[in-house]
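Next comes just one chain, in structure tokens: the form predicted alone.
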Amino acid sequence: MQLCFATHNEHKLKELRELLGATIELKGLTQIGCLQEIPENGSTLAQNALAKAAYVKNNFGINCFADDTGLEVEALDGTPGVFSARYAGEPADSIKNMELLLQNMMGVANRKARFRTVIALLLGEQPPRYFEGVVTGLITTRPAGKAGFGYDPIFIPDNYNITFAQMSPTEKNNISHRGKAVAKLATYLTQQTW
């Protein structure tokens, strides 16, 4: 079974391959030759996850599925949210966002946050499916850790006293947002008969 994973990530790649395993050949953007962007506006994130599916569906014709995340954070009314990767305007900047972030945090004792992360499914002719993973925690006030992208140094998920940037890959993975999505996804996959 021939599956597409709408990101040009390579690294994200190899981490649902493993995790799918060989039943499903797994592939990327790039390797069916969509090298644009795909437009991401919508208001929420299973809308992006939707249309970043829905694009490659219909325009190259191969079962897929896409991924949207943000980081919506309690004392802000959940924002950045679905603009989590442009919360500091264009072009996408990680650093610019976490100082904005922290700079809007600045005195806010209410530090809890939470990860979102929903995949959208589009199979043969099934109606869209949704997984979704969460991980909450708190915002920090400054960040710590090499490890990870986007707000990985300023997150500190529950149960933990180091941000995700100072957690090796697996130990995330294992604990994630987008790891708990994903094992949704490879639980659904794995019980359809190809």
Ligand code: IMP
Second form
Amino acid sequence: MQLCFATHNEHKLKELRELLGATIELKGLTQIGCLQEIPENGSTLAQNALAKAAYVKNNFGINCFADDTGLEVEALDGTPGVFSARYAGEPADSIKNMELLLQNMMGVANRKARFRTVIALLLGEQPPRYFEGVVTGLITTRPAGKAGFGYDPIFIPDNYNITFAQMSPTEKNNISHRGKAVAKLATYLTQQTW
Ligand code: IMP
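Having seen the form predicted alone, could you give me the form predicted together with ligand IMP?
The complete assembly is shown below, putting the previous chain first.
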């Protein structure tokens, strides 16, 4: 069974291949010849994930899933959310995004936030199926740690006292939003009879 994961990120692909096992031949966008960035113009994570999966299915005729993630801060009404990658404008810049978020949170007592990942799967003629993963935590007042990417240095997951950027990749994957969504997808896919 061939399946595409609509990403150019080799790290995400490797992680997924390990989870899905050998029965599924998982291909990334580069491997199917889709070299362009697929636009993400939706107003929700689910819309963006579905748009990416549908683009691949319609243009390349291959079963596909795609993910989209956002950081949702309670005191900021759930923003940056779907706009997390470009919170501080174009071109996307993680350092500027973190700086802007910390600035917007200056003096704010409620530091509660969550990362949320939505995966949209398009298989054959079936309607889209969605898988969600959430991790709740707190926004720090200053960055800490060098690992990971994005907002990792300013996010402390619940029940921890270190940021995502102070964890090993394995430790983060075991509790992360993406890890949880991917685990649900992997369970579903490995139950299918191809
Ligand atoms: P994407 O949908 O995986 O591309 O994520 C969109 C944006 O959310 C990224 O550009 C990052 O700013 C942020 N983000 C997603 N996942 C993570 C994470 O695991 N840690 C920190 N930031 C993340």
